Amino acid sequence: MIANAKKKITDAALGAFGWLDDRFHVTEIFEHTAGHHIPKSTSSWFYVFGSATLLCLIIQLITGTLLAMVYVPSADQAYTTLTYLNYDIPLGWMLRAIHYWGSNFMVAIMLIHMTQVYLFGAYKYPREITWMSGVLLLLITLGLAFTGQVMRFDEDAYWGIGIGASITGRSPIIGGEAVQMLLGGPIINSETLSRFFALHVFVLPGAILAIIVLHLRMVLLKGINEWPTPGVLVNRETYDKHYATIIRKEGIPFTPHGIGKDLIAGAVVIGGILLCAIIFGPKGPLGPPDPTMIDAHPRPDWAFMWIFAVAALMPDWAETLAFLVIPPIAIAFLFALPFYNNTGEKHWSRRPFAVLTVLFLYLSLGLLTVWGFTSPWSPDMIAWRAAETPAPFVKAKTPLELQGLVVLQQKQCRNCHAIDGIGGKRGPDLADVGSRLTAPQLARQVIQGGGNMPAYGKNLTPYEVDALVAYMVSLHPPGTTPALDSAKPAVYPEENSKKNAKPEAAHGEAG
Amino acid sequence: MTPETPKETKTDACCQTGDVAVVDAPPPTTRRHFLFQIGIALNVVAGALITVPILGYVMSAFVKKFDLEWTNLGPISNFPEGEIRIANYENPYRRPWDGETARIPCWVRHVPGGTFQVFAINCTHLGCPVRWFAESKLFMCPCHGGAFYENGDHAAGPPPRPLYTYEYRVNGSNLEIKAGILPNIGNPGNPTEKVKGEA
């Protein structure tokens, strides 16, 4: 009786499915998409990053849509709605946090995916379009990350747009017009925010979805790249046949036999995003986007921190080149990679140049990012009133030297010069300056400036210069000798330091 | 029934069986063919017509010239001679929904002798807000360490030119500047400015 009923239900279900399948062609669609055959070797932990990136995008689309239900893209309301999301709407902070961390994960996992694809030679024949669409996806994702940073309409967003405008303004001939185009007018205001909102919410997501369709279509058409074997070369004439043989011999359907690791990785990614969202919460907003609050300290999000560092470390003449000329060339090279490197060895162990390129890029971008976070080139704007002077640099100083210390502090030298690591890192640390420069050299440097140091001649009285120089001459670590003038005959250190300590020495001619 | 209907059926049948040979030379000019061509032509015209307002709308920010407007910075007595003070002004192009972004700061230097210099807040390197340090008489930028002297000249760091200035005038007892843009290398915003070139 029960078995009979079971059979009836099963038959009915199968019948219903058959009817639906006949209308929707579900089986056929499945076989051509999720059920397509992949080489067994690609069901690997190394191949999970593409689907993980896609998963991040889906999370971004959902959370972004939900945030857009509350967010008001207007310069006078955006900040209020952000704080409203953070503090008033139930779980609004969580949605903001997931969206922020989802974007971080998306950029990071996408970079890993791209690195894997590059090291496995997957961009070679016949997967050129897959690679190029992937490069476009990277650019759009970075565009989403940048415009998303503007959506968090706080002081960083405001000055960040200003940085974007300053870089755009360097374009030859059309600089001014290009800035207006970027800002939606001559100045940063509501129209700027609305236009970044349109980009972030309509234009870029639309573009990314369209190109993902192309990207996945190419994955299905040209197959997932087989696990490379050293010595097996890609050849345009034989590759397609070779790949067909692999699929015939060891092909497995992606669903259900190849998808297991992707599913686990996906769960780990969602878990990671949730964990970060709960532990670290949403980012900002920082202070309101009020330009009159000028004690801002603008910093970009981590994905752009390396650009911030490049802007500080480039020689001045190379900046326009670095901002406007090198990026398009680099992107063109990346985009065209499958055309100048189309065949041959796929395995990383036979491609030392590829491995070195990856190492070089990760090391340099990583280092620049770390530098960007520490930004030793920025003055410490409050050091002159907040940085302490460690005891050894005050003890046993003469009254004149102590006066020099006061001058050093009051004239804001500490904004750029640390004493024993405390203070700005823009200029050299002064803890041992007395063992590097003589009194006349110090006086000249203070009065005339030089290198990256402004000239202070007009701002200091002769007495202040004397005191300052006397103090700096006294700064040499125990056991080291004061700096000596190589043009003068050697004297005993004690005698020399006594001579340098005399105020007259600071007046000495500056040459 | 139009005469070409059977032919079309035949073509469909051919393609399903993979027999390409049956496809003849293109059919002679028929009403369908004519309608197709007219359809294409009409869409080209319609497409061009709708592109004009779309491009015009999108590019308006690019081509439009925004004139600067005289904007009040407040009474001259706010700016003691020989000193540099901050002043805020209202963006002359403000929209009602601009909120606090409509208030823009600038640095006013009352040069001994009665003239003024009004500097934009934006560092000439990448636009970050420069701050005045009265003791060292320097403008310092918090981003990449640019520094400027009290007359706006480049003192240190990566900025490619002196601070941007506003054109100013004294109107009665008020100081006014010509404002309305975010100054940048492509459009420094002060036609009267004498740039001494790279520092």
Contents of the next structure:
Amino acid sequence: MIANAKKKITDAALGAFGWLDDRFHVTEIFEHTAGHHIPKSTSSWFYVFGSATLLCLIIQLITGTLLAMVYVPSADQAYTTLTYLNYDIPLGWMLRAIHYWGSNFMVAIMLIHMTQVYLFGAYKYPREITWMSGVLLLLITLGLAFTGQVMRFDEDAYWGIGIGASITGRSPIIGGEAVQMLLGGPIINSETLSRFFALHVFVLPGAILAIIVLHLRMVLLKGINEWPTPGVLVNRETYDKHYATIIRKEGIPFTPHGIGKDLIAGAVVIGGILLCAIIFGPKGPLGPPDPTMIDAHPRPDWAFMWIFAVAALMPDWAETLAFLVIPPIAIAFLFALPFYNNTGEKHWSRRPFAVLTVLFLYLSLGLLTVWGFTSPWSPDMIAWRAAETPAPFVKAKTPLELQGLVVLQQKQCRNCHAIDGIGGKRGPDLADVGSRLTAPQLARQVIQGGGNMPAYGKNLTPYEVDALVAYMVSLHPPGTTPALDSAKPAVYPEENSKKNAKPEAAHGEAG
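Having seen the form predicted in complex with the partner chain, could you give me the form predicted on its own?
Only one chain is given; partner chains and other molecules are left out.
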């Protein structure tokens, strides 16, 4: 009885599916998309980054749509909206955090995916358009990350827009008009935020979805690049036949046999985003977007931190070259790559130049990013009142030296100079300055300046200079002597002790 009922239900379900399949060609669509055959060698952990990036985009679209229901793209309400999301709406902070960390994961995973594709030679024949659409997706993703930072409309966003407008304004001929179009006027205001909101919510997501359709279509048409084998070269005349042979001999359907690692990687990505969201929460909003605040500490998100470092470190004459000449050349190089390096070896072990290029780029961008976060060239504007002085640098000081410490704090020297790592990093650490410079050298440096240090001669009284120098002379590691004046004969500790001992001895002998 039960068996007959099950059979009737099964037959009915199959009949319904057959009816739908006959109208919508579901089976045929599945076989040509999710069920398409891939080389067995591509069922590898190295091939999961593309699907992981797509998963991040889906998360961004869902969370972004929910955020857009509350967010008000207005200069006077955007900041309030975000604080409302953070503190008043239940789990609003979690929604923002998932969106923020989803963006970070998406950028990072896409960079890894592009690197893997480059090192595996997957841009070569016949996958030129697949690579070019991938470059477009990377650029749009970075555009989404930047416009997403602007949506916070805090001090980071305000100054980020300002720097972007400054770079745009350097464009020859169209610079002024381009800035006007970017900002919606001469200053950063509601029109500016509204334009970036339209870019972030409508233009860039629409563009990325269109390019993804093209990208996936090319993946289905030209196949997934097989695992490269050393010595197996790409030849335009023979590659298509070679790839067809691979699929015929060892091809497996992506679903269900090749999708396993992608599903695990997707679970790891979702877990990572949720974990970061719970532990670190959303970013900002930080300080309000007030250009009159002189102690603002704006920083871009990590994906653009290297640009921040380049802008801070390069000489003025090189800025136009760095921002308006090199980037278009680099992007053109990426688009042209599959045309001037279209055939030949794919395996990274036989392409040392490709490996060195990747290492150079990651080391350079990584180092610039670290410098951007630490920003040693920028004073810490609140260090003079917030940076504490370690106890060893206060104890056993004379009244004059302690007064010098007070001068050091009040004149905001700590904004640029740290003591034992605490304080600004623009100038050298003062923890051992007494063993490097003599009292006259320190006085000259304070009064006249030098290097990147301004002269403080007109801002300090002679007494303040004496106290400041006395304190800095006292800063030397335990067991070491203060710096000696090289113009005077060296006096070794033993001689110095004898010198000091003689008067006492003489005094003793005299009675």
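The term rigid core refers to the most C-alpha atoms you can superpose between the two forms while keeping them within 1.5 Å. Positions refer to the first chain, counted from 1. Note that this is a predicted model, so its numbers are computed, not measured.
Superposition of the core reveals a Cα shift of less than 2 Å for His99 between the two forms.
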